[in-house]
Amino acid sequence: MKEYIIRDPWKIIENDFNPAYHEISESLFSIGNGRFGQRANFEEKYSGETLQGSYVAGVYYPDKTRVGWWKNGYPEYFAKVLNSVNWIGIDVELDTIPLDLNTWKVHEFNRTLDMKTGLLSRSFKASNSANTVVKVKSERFCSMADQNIAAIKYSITLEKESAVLNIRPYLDGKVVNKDSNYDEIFWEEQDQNIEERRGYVQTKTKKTGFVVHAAMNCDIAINGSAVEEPTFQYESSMYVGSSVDLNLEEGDTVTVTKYVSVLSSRNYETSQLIEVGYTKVDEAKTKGYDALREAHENHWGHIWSTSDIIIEGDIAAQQGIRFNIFQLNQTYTGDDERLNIGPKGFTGEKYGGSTYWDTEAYCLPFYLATADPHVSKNLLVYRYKHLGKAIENAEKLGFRNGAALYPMVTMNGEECHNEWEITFEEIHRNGAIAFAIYDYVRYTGDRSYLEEYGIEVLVGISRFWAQRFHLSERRQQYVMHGVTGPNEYENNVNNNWYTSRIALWTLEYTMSAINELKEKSPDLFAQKEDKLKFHYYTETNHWKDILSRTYLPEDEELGIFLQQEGYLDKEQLMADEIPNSEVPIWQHWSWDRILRSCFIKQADVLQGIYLLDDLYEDEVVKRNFEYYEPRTVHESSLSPCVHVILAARLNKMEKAYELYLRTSRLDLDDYNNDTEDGLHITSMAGTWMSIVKGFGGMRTVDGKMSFNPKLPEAWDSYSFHVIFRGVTILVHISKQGTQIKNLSDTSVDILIDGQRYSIEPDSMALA
C-alpha cells in the first residue's frame, strides 16, 4: 500500500513530488467526459518515467495477437484503446533551458483533483542550474457540458532573476502505445495546419480507419495583458505548435489559455472534422475560460445530485466512494449505445480498453440506480447489437443452431482476448449478460426491452449452454468440463459450480420469459419463433431435462458448494499464511504454483450466491462464506465488493468494513501494486454496490425497493440517492435509525427490514 494521497472528502491531493509515484498519480488524477479523456501528464516536458495517455471513446486498433504458437480458434488480434493526439502540451524554456521537473529542483508541489467540480489543478515552484526560479499554476478540465471541448489555463511566474521565456502550446499526433505487441505505430498522418495560435492535427488509425481530429486556439497574456509579440509556427508530420519569446523580469507572469476540441469520425463525417473542430475552439475562446468552467461545474453539480454518497465520521471511506463515483461518471455517460465501459476507462492502456463481463456483473446496478433508464438500457442494447457476432464466435468453436457465446473481450462483438484459458474457458460471462437482462427488467419494470431485444439474446445464450453441457453416461447427469470460473487462479476445471449454476439459472429465466411472451403476446412470440427458428417444444424439453439432472458439486460434510471437482484435494491453506513479501502472489509466484494452490483470486462460488441471493438461506451463505473467504487473496479488483455485500448480510461488519476500504481505496492506496498502468474503473461500481447493496441492504423484492440497513461502527451515518421506476428517494442511515424520503411527485412503497412503508411525495418514512 502507498498512502501518500492526502485524505479529503471532496479532493484528491498530492502535496509532494515523488518521481517513484509519478505514474501512479498520472492514473489517479486522470480526467474525462465520456467522449475522451486524459491521464494526468504534465503540460510541460517531463523526461522521467511517464505513461502518456490521451484516449478517445470507441477508437481502437486490432493489434495482432502475439503468442508462442498458434492454437486453432485463436482471435487474430487484441483490441487496443489508443493513445491519441497529445492535446495538453505546452513546452516551456527559460534561456533555452527546458522546464522539466525531472531535471529541475522542485521546492514546492501540489496536485489536486476536485471531484465536486471535475477540475484538475497543479502548482509548483522549481529552480534550474542557472538559479532561475519559477512558480507554475495550471488548471484543466474535459468539459462535461460540451463533450467535444477541453480547456487549460497555464501560468508561469518568474520569481527570481530575469530570463527569456519561450512558451509553445502544441498538438502532437506522433504518439505510441506502451503495450503494442510488436512496437507498431498505430497512427498515420492525414492532415495538420497552424496559423498564428490556431491549428489542428488530424490522424487516422491503420486498419480500422478511425480519424481523430484535435484543434486548438490559444490566448497568451503577460501580467494580464494580451501578448502582441509575433508567434513562430511549427509544423511537421502530425505536429503543430505556436511559440513566442518574451523577456521577463522578476515577478512577471505569463498565462496561456488553451482551448481544445477532440473529435472523431465516429461522431462526425471525416470531411466535416476541420470545420467543426475550428468552430468548436473558436466558440470556446469567445465564451472564455471562466464561462466554460462554470458550465462544466454546473453539469457536475447535476450528476452529484443523484449519485453522491455521503459518509459522516470517516474521511478515508468518504474520499474512497466519491473517487469511485467520480471516475464512473466521467468514463461513461450512456449517450451512445455503441460505447461501453473499458476496465481502465480513460486512465491507461492495460486490458485494451475493451468491454468485459464486468459491465453486466458490476456496472449495470450503479447506472440503474443513479441515472436515467436510457443509460443502463444502452448497455444492454450494445450487447443485443453484437448478438450476430456472438453467434459467429460460438460457431468458430463448433456450436450451432444460433448458439451465442459473447466474447470475453471485445470492441465490436468479435472475441479479441488472446489467453486460451480465458477466451475459450471463462464462458460464465454469458451468464452475467443474461442476468443483466433480468436485473434491468426487475429494476425498471421495462418489459418492452425484454420483448424487443432481450428474448433473442437469452435464446442465443441458452442454446449455447444447452450444447456446452454434455450427458455423462456413467453419472447419468449433465456435466460441464474444461471451464474457468471467475477464479482465474484455476484453469480448465470440470464442473465449476458457479458456471454450471448460472447456466441453469439462465435456462430457467429464458423459459420463463418465453412462456410469458407466448401467453401475453402470441403474435410477437410467433414472430420471434420464426426469426430465431426456435422449436419451442423440442428445445425447451431439452432444457428441462438439463435442469432436472445436472451435476452441481457439493460437499455434504462441510455443507458447501464445491468450487469445482477436486478442489478439496488441494492443500488447504489460508490466505493470511502467505508471507507479506510474496503478496500479491501473481507478481511473485510462478503460474504453475498458483494453479496448484487452493488460493482464490476473486469470488467464485460466492459470486453465484451474491447474484442469486434470494435462493439461499443465511446459513447456507454463512457456511460458504466462512469456507471460501479465508482462502481468497482478493487479487482481482472485482473481488472485495462481493465479499462486502455477503459479509454485511451475515452481520460480519468488521470484515465488511475491512473489505470496503480495500475496494474503495484500491487505487488510491495502490493495494495491488498496479495503479500506475490505469485505474480499475469497472470494479469501482462494486464500491458503490458495497455501500448500497451491502451496508444499505438494497434489493428489488416483488417490484418494490427493499432495504435491510447496517451501519459500520466507524461511521456516524451515511446517505445515498436511488432512482427507482421514476421515483427518486433519499436514504439516510444513522445510529438513530433509517430515514427514507420521497423526493418525487408520486408515492412509492418501500420495504425496510421487511416492513412495508407507503411514502407520499415529499414525505419521509422512519424505521
The other form holds:
Amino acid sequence: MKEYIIRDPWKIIENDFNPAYHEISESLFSIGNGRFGQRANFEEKYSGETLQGSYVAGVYYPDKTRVGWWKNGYPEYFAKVLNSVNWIGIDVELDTIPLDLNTWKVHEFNRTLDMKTGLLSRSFKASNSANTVVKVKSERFCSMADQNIAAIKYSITLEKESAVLNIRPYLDGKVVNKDSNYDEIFWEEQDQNIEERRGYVQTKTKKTGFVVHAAMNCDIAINGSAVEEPTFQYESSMYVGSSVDLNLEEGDTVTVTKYVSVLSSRNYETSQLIEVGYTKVDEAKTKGYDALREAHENHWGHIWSTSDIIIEGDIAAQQGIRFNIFQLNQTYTGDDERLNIGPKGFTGEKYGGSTYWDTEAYCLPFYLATADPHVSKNLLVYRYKHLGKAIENAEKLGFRNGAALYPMVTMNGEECHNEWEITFEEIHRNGAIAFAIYDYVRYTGDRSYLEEYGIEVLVGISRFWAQRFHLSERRQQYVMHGVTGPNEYENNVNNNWYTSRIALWTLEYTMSAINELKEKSPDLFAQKEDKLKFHYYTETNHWKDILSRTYLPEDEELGIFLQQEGYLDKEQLMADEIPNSEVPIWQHWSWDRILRSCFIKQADVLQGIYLLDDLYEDEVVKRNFEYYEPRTVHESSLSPCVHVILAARLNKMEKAYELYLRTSRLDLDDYNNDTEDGLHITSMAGTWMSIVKGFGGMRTVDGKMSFNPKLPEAWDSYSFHVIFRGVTILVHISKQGTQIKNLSDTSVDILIDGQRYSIEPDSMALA
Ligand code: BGC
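Now show me the form predicted together with ligand BGC, since the one above was the form predicted alone.
Time for the whole complex; same chain goes first.
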C-alpha cells in the first residue's frame, strides 16, 4: 500500500517526483472522454521506466494467441487495446540537451488532476549539469464537449542568463504495445503531412484495418506574442513534427498551445479523415484554448450535477469516491452501442481493454442510476448484437439448438480468452448478462428492450444452461460439472453453488418473460418462436424439470450454501492468518498452493446472495457472510464492494467501512500493488454501489425506490443523486436522519426503511 497522493476532496495531487512511482502516477492521472484517452505520460521526453499509452475506443488488434499447450476450442487471438499515435508529444532541448526528468534534477514538482473540471496539470523546476534551470507548466484535457478534440498548453520559462531553446510539438504513430505477444508492431503507415505548425499522422492497424488519424495545429508564443522565427518541418514514416529555435534570455517564457484531434475510421469514412481532422483542429484554434476548456469544464459540471457523491467528515473517502466516479465517466459515455467498458478503460494495456462480465455485474447499476436510460440500454444492445457470435462460440464447444455462451473476454463478440479453466469453465458470465436484463427492466420499468431483443438473449442463455446441466443417474438430480465460479482460486469444480444458482434463476426468469410475452403480445411471441425455432412445451418442460431437481450444495449443520462440493474438506484457515509478507498470495504463492487452499479470491456464494438478495432472509445472509468473508482475500478488485453491501445490510458497519476504503482507494493507495498496469475501472462502479446500495441500502421494490440508510461512524453525512424512471432525487443521510428531495416536476413514491413517502416536486421527505 502506498499513500503518496495528497488528500483533497476534488483533486488528485502529487507533490514530489518519485521515479519509482512514475508508472503508478501515469495510471492515476489518466484522462479521457469516452472516445479516446491517455495515460499521464509526460509531454517532453522521458527516458526512465514508463508505460506509454494513448488509446482509442474500440480500436484493437487480434494478437495471435500465445499458449504453451494448445487446446481445441481456444481462440486464435487475444484482442489487445492498442497504444496508438502519441499526440501529446512536445520535445524540448536547451542548448541541445533534451529536457528529460530522468536525467535532469527535478525540484518543486506538482501534478494535479482536477476531477471537477477534468484538467490535468503539471509544474516543475528542473536543472541540468550545464546549470540550465527551467520552470515548466503544462495543462491538458480530452474534451468532453467535443469528443474528437484535445488541447495542451505547455510553457517553459528560462531561469538562467541565456540559452537556445528548441521546442518541437509532434505526432508519432510509431508506437508499440508492451504486452505484444510476439513483439509485433501493430500499426502500418498510411499517410502523414506537415505544413508549418499544422500536420497529421494517419496509421492503420494490421489485420483489423482500423484507421486512426491524429491532427495538430499549434501556436507558439514568447512572452505572450506569437513567435516570428521560422519553423523546421520534420516528416518521416508515421511521424510529423514542427520545431523552432529561440534564443532565450532569463525570464523569457515560451508557450506552445497544441490543438489536437483524434479520429478513427469507426466514426468517419477513411477518405474524410484528413479533411475532418484539419477542420477540427482549425476550428479549435480559432475558438482558442480558453473557450475549449470552458466548454469542457461545463460538460463536467453537468455530469457532476447528477453523479456526484458528497461525503462530509472523511476526506479520504470523499476523494476515493469522486476519483471512481470521474474515471467511470471519462471511460464510457454511453452514446455508442458498439463500445463497452474495459476493466482498465483508457489507462493501461492489461485485460486488453475488452468486455468482461464486470460490465453487467458491476457497471450497469451505476449507469442506470446516474445517466439517461439510453446509456445502460446501449450496454444491453451491445450484448444483443453479439448474440450470433455467442451461439457460434457455444457451437464450437459442442452445444446445439441456439445455445449461447457469451465470451469471458471480447471485443467483437468472439471469445479471446485462452486459459481453459476460464474460457470453458467460467461460464457464470452468462448469468450476469441475463441478470442485467432483469435489472434494467426492474429499474427503468422499460420492457421494450426485453421484448424486442432481450428475450432472444435469454432464450440463448437458457438453452445453454439446459444443456450444460446433466442428469446424474445416481442422484436423480441435475448437476453441473467442470466449472469455475467467480472465485478463480479454485478451478474445474463440480456444482459451484453460484453458477448453478444463477443458471436456475435464468431459466425461471426466461420462462416468466416468455409467458408474459405470450400472454400480452401473442403476435410478437409467435414471431420470436419462429425466429428462434423455439419449441415452447418441449423446452420449457425440460427447464421446469431442471428447476424441480437440481443439486445445489449446502451444509445443513453450518446452515450455509457450499461454494462447491467438497469445499469443507479443505484445510480451513482464515485470511488474517496469512503473514503480511505473503500478501497478495497470487504474487507470493505457487498456483498449486493457491488452488488447494480454502482462500477465496472474490465473492462467490456471496455474489449470488448479493444479486438475488430479496430471496434470502437476513439470517441466511449472516451465516454465509460470517463463514465466507474471513476466508476471502479480496484479490480481485471486484470483491470488496459486494462485501460492503452485505455487511451494511447486516449492520456490520465497521467491516463495511473497512472494505469501502479498500474498494474506493484501491488504486489511489495501490492496495493490490498493480496500479502501474492501469486502473481498475470496472470495480470503480462497485465503489459507487458500496455507498448507494450498501450504506444507502437502495433497492427497487415493486417498482419503487427503497432505501435503508446507514451512516458509517467516520462520516458526518453523505448525499447522492439518483435518477429513477425520469425522476431525479437527492438523498442526504446524516446523524440527524434521512432527507430525500424530489428535484423533478412529477411526484414520486419512495420507501425509507419500509415506510412509504410520496414526495411532490421540489419537496422533501424526512425520516
Ligand atoms: C476477476 C474477474 C474479472 C477480471 C476483469 C479478474 O481478476 O477474477 O472476475 O472479470 O479480473 O476485471
